[in-house]
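In the block that follows, a single chain appears as structure tokens, in the form predicted on its own.
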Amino acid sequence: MNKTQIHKAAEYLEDKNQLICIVMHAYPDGDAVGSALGLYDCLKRAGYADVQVIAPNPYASFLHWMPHNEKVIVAELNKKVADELIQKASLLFCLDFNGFSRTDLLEASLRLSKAVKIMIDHHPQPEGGFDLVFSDTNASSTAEMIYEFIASVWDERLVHLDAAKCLYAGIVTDTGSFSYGCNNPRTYEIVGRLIATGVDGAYIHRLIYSTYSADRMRLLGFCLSEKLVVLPGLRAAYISLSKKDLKRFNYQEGDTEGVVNYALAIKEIELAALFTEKKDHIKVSFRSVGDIDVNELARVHFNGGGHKNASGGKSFSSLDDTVRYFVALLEQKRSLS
């Protein structure tokens, strides 16, 4: 990391007793909970007194294992509270979002409060207000920088079990269990390191991924038997599922979670969506191997963004309009290809 950007965070970080808060982006997933919940521990071990973090939204059950997590704010359920926290603060860590807009019903919050921000995420294409920028798409996960930026202001050896176990299912949740996004050494290194402290990487990947509800389950087996579109011309595959398919399987925060890896999986695809009904909008989750750039499609087309190869966004249209747009915006691209 940057020295002079390491400087600086230190030069932000002397104040022990200031109120600090540590905020996740909307519909927080394993990198965004083991980046807060892991910083969170090393700044308490550091001594910093007052120390909050804040999610936008439920977050899926299977990473409720996490060191700390009943200490998250949940602003859907507590909105005054984190809209209060966040204006008191004087420093504010912005995790896994490089832009206000992807904390959904914080972002006014945030553009508004007058604390130091320092961002930390290894999304492409930063945008403005921050006040200090750890940016690096080269990094597995914001969890991977998270150590790096522990170890530069601090020690490494700050980083306990605690924290290790955090920042580990980051690491893992966001490279697919190391199955992309991890070609560079350091992030295996750094892994070792966590595993050095105690971590069981092999609890953790259960915790993580062998902990399905018979309901979650279950609507997995629906996405694929019943709600699998594959359209070989287009190389393409996506799954919808409406409100009313997600209460026959009482869904869950989380229970989606994976779902569209299995529509990429499919041999010759090489772009996945899934679309899934929300209360106000059409959440959007898009896959896709080699130079297929869903980073693009989900910021021009879909209010969102990501990575060049997994991104999200969504849609303020009908399920079925979202739908039909989305093919449309394929057919097109061929047409002119």
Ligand code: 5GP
Second form
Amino acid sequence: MNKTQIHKAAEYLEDKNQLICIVMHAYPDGDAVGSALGLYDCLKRAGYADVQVIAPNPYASFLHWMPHNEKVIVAELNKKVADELIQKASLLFCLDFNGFSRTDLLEASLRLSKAVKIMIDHHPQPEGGFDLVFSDTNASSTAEMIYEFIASVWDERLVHLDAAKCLYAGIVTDTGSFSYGCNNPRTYEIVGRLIATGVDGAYIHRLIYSTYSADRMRLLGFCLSEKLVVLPGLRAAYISLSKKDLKRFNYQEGDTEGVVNYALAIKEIELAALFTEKKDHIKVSFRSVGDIDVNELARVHFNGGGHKNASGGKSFSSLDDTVRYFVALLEQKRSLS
Ligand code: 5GP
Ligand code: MN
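For comparison with the form predicted on its own, would you give the structure of this protein in the form predicted in complex with this ligand?
Then the entire complex follows, led off by the chain already shown.
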């Protein structure tokens, strides 16, 4: 990490009694939660008296096992407390996002806050508004960057088992269990250090990926047998889920996590999409292989963004209209190419 920036961060971190808030993006994933709780553990260990962790919304139960999970303040359930903390904080860590709009109901509060804002993130096209930006699109995950940050500002020995479990979970989830975005030897060096603290990789994998409820497993079966639409001519496949579909399987937050990857696992499919009907919008998830840039697709057409091969966004049309729009876009792109 850049020495001048690390020096600046160390300066901002001089006061051990200041209120520090760690903020994650909306509907946080394993990398966001793992990075936040890993950093929390290290800050507490380094002697910071008042560190708070804030998530905009509730998140998947397969992330609840992480150490310190009970400390997370969920803004959707406790907006007043979350807003007050953000206003009182003198230092804010913004993890796994690079624009305030990614925090949904916390956006206004973050923009208003006078705190020093440190961004640590690995998504492309960082936005303004931060005082210190650690942005690395080559990092596998924000969790990997948190390890580097801790090692640079303090010492890697500050990462004990509890923090290591969280950071390991972040790296595992953002690389699809070391299947993409992880061709950098440094990722494995860091993973090696985390394992050396005592992390049981197989056990953590099980906690994340093998703790389905029966409903969630049946929803996956339903998606694949009833809802998967394959468009061979466009090398694309998609799944769309209405509120009614979700209700039928007693949907819980996180139950559709990973579903889109199955559509991408079909031979010759290079772009996969999942459309999920939420309370007031359609959540869109894209995955792609190789040079197909779904970050652009999400950014330009679906109010979102993300990585080149994994992105997401929102649509405010109906579910059917959103799907029709998506298919028409692909047909248009094909006819132009
Ligand atoms: P997922 O499909 O798993 O929700 O998200 C895939 C990737 O896209 C993640 O890296 C996530 O950060 C990003 N992403 C998801 N939704 C949004 C969104 O609404 N806006 C932006 N900018 N990125 C998103
Ligand atoms: Mn991430």
